Structures are given as C-alpha cells and as structure tokens.
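A single chain, nothing else alongside it, follows as structure tokens in the form predicted on its own.
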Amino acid sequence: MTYKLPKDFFFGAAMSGPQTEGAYNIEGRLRSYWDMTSDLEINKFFNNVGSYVGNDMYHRYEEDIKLLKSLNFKSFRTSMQWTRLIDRDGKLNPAGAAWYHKLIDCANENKIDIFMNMYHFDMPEYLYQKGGWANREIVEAYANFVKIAMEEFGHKVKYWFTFNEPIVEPEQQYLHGNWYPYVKDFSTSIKVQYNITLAHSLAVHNFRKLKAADKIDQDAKIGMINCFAPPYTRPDPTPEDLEAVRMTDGLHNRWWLDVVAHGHLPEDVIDTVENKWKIDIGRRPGDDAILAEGVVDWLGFNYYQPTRVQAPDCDFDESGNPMIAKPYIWPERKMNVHRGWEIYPQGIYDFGMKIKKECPDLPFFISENGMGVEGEEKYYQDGVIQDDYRIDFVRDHLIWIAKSIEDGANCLGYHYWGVIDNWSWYNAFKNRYGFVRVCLDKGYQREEKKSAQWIREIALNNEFE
C-alpha cells in the first residue's frame, strides 16, 4: 500500500546546539550547566565523554547543511546557545553572533528553513549558580537573551521556538533526581516548571512587540516544542487510576497545551497543586497577564514513547512529595530492546487527535521522533550500518501521522531526531539515532546509514510504502 502525505508536508532534521556544536571554550562562549557537570563528574557520562565536542558541527556546519539538503529536507531545527550569544553582562557576544550568522546564512543559501529554538537544557553556569530556573530573576535574563537574538537575526530567521521540552529540567533535576543536583522535591520542581512557563510567555510577548516594530520578518512565526505522550491506563480502570491519568496528563501535557493555545494554566491542575497538596508555585499578581501572552502560532510535538500509568500505592512518599502515579506495564507492549523504550506508533495519532480536539486552532508538526540504538556497530555490513529497524520505526510512525491528517489533524511536517548522530547528555554517544553515522574513530567523519537513502526518497515525493 502506498501512503501519501500532503504536497506541502515538510521533512527535516531536529538537532540542538549543545549536542552538536562543540567548540565549547572558544570565541567568548561561556561555560554551561553541562560543562560544569562534565567537569564535576565526568565518570557519570558514558565512556567519560562530556559536553565539550558535540558532533563538531561548529566546524562542519556547511558539510552538514549540504548533507541535509541532499536528503531532500526542507528545514532543520537547532538551538542558539545562550552561552555562545550572550556575555556575562547580558550583552551580545560579537564572535558568537558571527558564527550564528554564518550558520543561518548557509541554511538560507541552501534553501533550507532554519527553525531556531532558544533553549535546550544549556543554561550558562553562572546563572545556574544563582539558582537557575528556581530563581525568578533568571526569567528576565532569559527574556533579555531571546530579545537580543531576535533583534540580531529577526530578518534572517522566520521560525522561532522558545523552549525544547520545558518539562525535562524540572523533572530530571528536581523531581526524579536523575540530573545534577539530584534533588527529589516536587515543590521545587513545580516552581521551576512555573518559572519556565513565565519565561516562555515573556519571550512570546517580546516576539510580538518586535514584529509590530518591524524588527522581525512579517512572515515569522513563534512556537514551543515539548515532548508529549497521551497517558494510557489499564483496562477497567478504578477512579484512582483515572485520577492518575488526569494529573499525569495535566502536568505533562495540558499544562503546556493550555498556555500555548489558550493563554492560561489548567485550573484543575493548579487547584490540586495549591489547594489539595498545599504547594506554593510562586504565583504573583500580574502573572496571569504574562501567561496570557504565551499563545503561539504553532506547536512542535516530540514523540518517542507512550506514558502508561495507574494509581500509586500511596498519596505521598516518605519525603512528603505527592505520588501522582506509578507505571503500568502493558502486557502487549513492544520494546526497543536496544534503548529500553516502548514502541507504540499509534500514540502519535492519539495525541494528534487530542490537539485537534482541545486546541483546534493550533497547527503542529512532529518536531522529534526517532529510534536510539546502543551498539549499532554490530549492524555494520558491507561498509554501511544496516538499520532496517530504524526504517521500520519511522515508517510505522509516518503511517499513523498520515492517518491523523486524514482524520483532521493539522500536522504540517516531520523532523527526525537527530538525522546525524549526536552527543546526548549523560548517555553521550551511547544511543545512536541518526540516518547518518558519526565515526568517532575517524575524527567525527559522517557516513550514511541504509536509512538515509530510504528517507531521501520519501522526502522527495512525500510518498512511501
């Protein structure tokens, strides 16, 4: 069977500055949270590979952009590093700006739209030492950074995004304790999440003002990118299971959807947090007006795996943190045995239908989707990584995307993460996602995998079998 996507449906690449650029200590770039963490505990990183090199895109950007063009991609997303663009005084770093001008000009010359995201977990170290997102002053510092970037590049970049996956830092740093400083405190986590939400809204406000003043291209759009997943629970759920679904959906999905589509936080979630759990998220007079500015032009939807939950065993843990849910293991699940994540392509359809229902005026695109594989070298044969598993993964998700569009979802495109293998936080180069291999033993040389030719043909005509 041949599946057809709309003619104007676009294919592209999802990337980030801290995971690709490298060149961490040149031309005025400041130390980031990840540089700090790498120095503090390099043994926590896979193979002791810290944040310093990325995949060397800083020196290979021309080669990489031409490679994306050869795949028939129309766009790619990266992020502008706060640490490279802005100095410690909150002023433009001319050397950092010069490199981003070269990157953007190269993309434009190759007729590839650059989607510029403004934050990807890479706060400057000196601001992290002031409390990071837990300190409300950082909200204004971020808004200043974004404003300077838009003033500098506003007539070269059409597509701006405030944050990638703003749920991740609150959870990984302050709720689950997986990232430095390894805190497990819901109160801190939700305050951080709230401050990031305010930062997003201020950035959108500044975008609108600059556009009205003709300092940004009049065709420009602004959005947010987040990792979404519809929460599922077990058959014949109890009221407690459904409550776990409500709050999981509320904190992970509706929190962001309500802000970017409607300009406010979900009232039922805030009521539970503030009145039932007695947690102060740090709201101040005037904040509602700030949040009202957070409505975007379109949404980036990252999808990797579903969320399956059921009622927790207790209401609060031993530290007094609310227990929202516990995992539900679906007996029929299919796993990516190389990565440990469930593969459930229908989830991309189900959440597309959720956006259609709850945010009918909000266009979206798949801003990340991909399959990571550890030890991918074992599939190296005849000079090529034979990644048929990745082809199957992407095809299965594209089938459900096509179905969602047929059923009325306003899905405009698909960005694959990360097209070219990249460095990824504590996992470094452990899990490879790319259609293109980065050969660490050959000076970061790029080599196409089998999947590269497959996606090249699909992106040419927007058809696949």
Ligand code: BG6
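Positions refer to the first chain, counted from 1. Residues that one form lacks are left out of the comparison. Under this definition, the rigid core comprises the largest set of C-alpha atoms superposing within 1.5 Å between the forms. Since the model is a prediction, treat every value here as computed from it, not as a measurement. Compared with the form predicted together with ligand BG6:
Taken over residues common to both forms, the rigid core alignment between these two forms yields 337-339 as the one run of three or more consecutive residues whose Cα atoms shift by 2 Å or more.
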Contents of the next structure:
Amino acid sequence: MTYKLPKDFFFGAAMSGPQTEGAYNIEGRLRSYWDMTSDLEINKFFNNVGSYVGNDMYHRYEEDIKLLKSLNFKSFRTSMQWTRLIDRDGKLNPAGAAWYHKLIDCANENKIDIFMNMYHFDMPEYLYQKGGWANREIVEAYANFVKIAMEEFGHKVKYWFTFNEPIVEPEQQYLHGNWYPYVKDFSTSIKVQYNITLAHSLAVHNFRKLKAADKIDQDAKIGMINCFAPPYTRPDPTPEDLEAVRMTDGLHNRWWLDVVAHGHLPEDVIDTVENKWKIDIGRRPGDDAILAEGVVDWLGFNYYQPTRVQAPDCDFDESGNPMIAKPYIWPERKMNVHRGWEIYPQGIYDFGMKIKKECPDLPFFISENGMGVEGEEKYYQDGVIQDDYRIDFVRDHLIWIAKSIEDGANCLGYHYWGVIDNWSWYNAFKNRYGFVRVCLDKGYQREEKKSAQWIREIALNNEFE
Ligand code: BG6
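Same protein, different condition: the form predicted on its own was shown, now please give the form predicted together with ligand BG6.
Every chain and every other molecule in the complex is listed next, the one we just looked at coming first.
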C-alpha cells in the first residue's frame, strides 16, 4: 500500500546547540549547567563523556547542512546557546553571534529553513547558581537574551521557538530527582514550571513587539516545542484512575496546550494544586496578563512514548509531596529496550486528534520523534549499519501521522530527532538516533546508515510504501 502525505508536508531534522556544537570554551562562551554537572560528576555520564564536544558541529556545520540538504530535508531545528550568544552582563557576545550568523547564512544559502529554538535545558552556570528557574529574576534574564537574539537575527530567521520541552527541567531536576540537583519536591518543581511558562510568554510578547516594529520579518512565526505524552489508563478504570489521568495530563500536556493556544493555565489543575494540595506556585498580580501573551502561531509536538498511569497508593508521600499517579504497565506494550521507552505509534495519532479537538486553530508539526539504539556497530554489514528497526519505527509513526491528517489534524511536517548522532545529557553517546552515524573513533566523521537512503526517497516524494 502507498501512503501519501500532503505535497507541502515538510521533512526536517531536529537537533540542539548544546548536543551538537561542542567548542564549549572558546570565544567567550560561558559555562552551562551541563559543563558544571560534567565537572562535578563525570562518572554519571555514559562512558564518562561530558558536555564538551557535542558532535563537533561547530566545525562541521557546512558539511552537516549539505548532508541535510542531500536528504531532501526542507528544515533544520537547532537551538541558540544562551552561553554562546550573551555575556555575563547580559550583552551580546560578538564572537558567539558571528558563529550563529555563519550557521544561519549557510542554512539560508542551501535553502534549508532554520527553526531556531531559544532554550534546550542549557542554563548558563552563573544563573543556575542564582537559583536557576526557581528564581523569578531568571525569567527576565531569559527574556533579555531572546530579545537580543531576535534583534540580531530577526531578518534572517523566520521560525522562532521559545523552549524545547519546558516540562523536562521541572520534572527531571525537581520532581523525579533524576538530574542534578536530584530534588524530589513538587512545590519547587511547580514553581519552576510556572516561571518557565512566564518566560515563554514574555518571549512571545517581545517577538510580537519586535515584529510590529519591523525588526523581525513580517512572515516570521513563533512557536513552542514540547514533549507531549498521550495519557492512557487501564481498562475499566475507577474514578481514582481517571483522576490520575486528569492530573498527569493536566500538568504534563494541558498546562502547555492551554497557554500556547488560549493564553491561560488550566483552571482545574491550578485549583487542585493551590486549593486541594495547598501549594503556592508563586503567582503575582499581573501574571495573567503576561500568560495571555503566550499564544503562539504554531506548536512543535515531540513524540516518543505514551504515559500509562493508574491511581496512586496514597495521596501524599512521606515528604508531603502529592502522589499524582503510579505507572500502569500495559501487558501488550512493546519497548525500546535501549532507552526504556514504550513504542506506541498510535499515540502520535491520538495526541494529534487531541490538539485538533482542544486547540482547533493551532497548527502543529512533529518536532521530534526517533529511536535511540545502543551498540549499533553490531549491525554493520557491507560497511553500512543496517538499521531496519529505525526504518520500521519511523514508517509506523508516519502511517499514523498520515491517518491523523486524513482525519483532520493540522499537522504540517515531521522532524526526526538526532538525524546526525549527537551527545545526549547523561546518556552521552550511548543511544544513537541518527540516520547518519558519528564515528567517535574517526574524529567525528559522518557516515550514512541504511535509513538515510530510505528517508531521502520519502522526503523527495512525500509518499512511502
Ligand atoms: C528529547 C530531547 O526529549 O529526547 C533531546 O529534546 C533528547 O534533547 C531526546 O536527546 C532523546 O533522549 P535521550 O535521553 O535518549 O537522548
């Protein structure tokens, strides 16, 4: 059977500055949270590989952009590192700006649309030391950084994004305690989430102001990118299971959807947090007007896995944190064992339909989707990594995307995560996502895997078997 995607549906690459650029200590680049954690505890990083080198894109950007072009991709999302663009006084770092000019010019010359994201978990260390997102002053510092970037590149970059996965830092650093400083405190986590939401809204506000003043091209758009996880529970759920779904969905998904589509936070979620759990999220008079500015032109939907939850065993843990849900293990689940994530392609359809229903005026695109596999060298045959598992993974998701478009979802494109293998937080180079391998033993040389040729043909014709 031949599956067809709309003619103007775009294929592209998703990456990020801190995971690709490297060149971490040159030309005035400041240290980031990841440089700090790498120095503090290098043994927490897979194979002791810290944040320093990325995949060497700083030096290879021309080659990489040509590679993306050769895959018939129309767009490329990366992120601008706060640490490279801005100095400690909150002013433009000309040397950092010069590199981003080169990168953007190169993409424009190759007719690759650059999607510029402004934050990918990469807080400057000195701001993290001031409390990071838990400190409301940082919201202003971020808004200043984004404003400077937009003033500098407003006539070169058409597609701007405020955040990648704004839910991840609150959850990983302050709720689940998986990332430094390994805190498990709902109250801090929700304050951080709230401050990031304000930061997003201020950045959108600045974008609109600069556009009105003609400092940004008139056809430019602003968006936000988040990892949305469609929530499911067990068959024949109890009211308590459904309540677990409501709050999981509310904090993880609806929180962001409501801000970017409707300019406010979900009332039922705020009501539960503030009135039932008695947790102060730090709201101040005037904040609602800031949040009202958070409405975007389009949304990036990162999809990796669903969330399956059921009622928790108790309402609060021993430290007084509300217990929102506990995991529900679906007996039929299929896992990516390398990453520990469930593979459930239908989730991309279900959530696309949720966006259509809850935010009918909001166009979106799949801004990340991908499969990370450890030890890919064992799949070498005739000098090429035979990553048929990746082809199956992407194909299965594209089938559900095509179906969602048929059923009315306003999904405009597909960006694959990590088209060129990259460094990834504590996992470093453990799980490889790319259609293109980065050979660490050959000075970061790029090498196409089998899937590269496969996606190249699909991206050319927007159809596949
Ligand atoms: C996404 C992030 O959540 O997942 C990326 O935006 C990340 O930064 C990707 O690399 C894959 O996750 P991981 O941990 O397997 O690299």
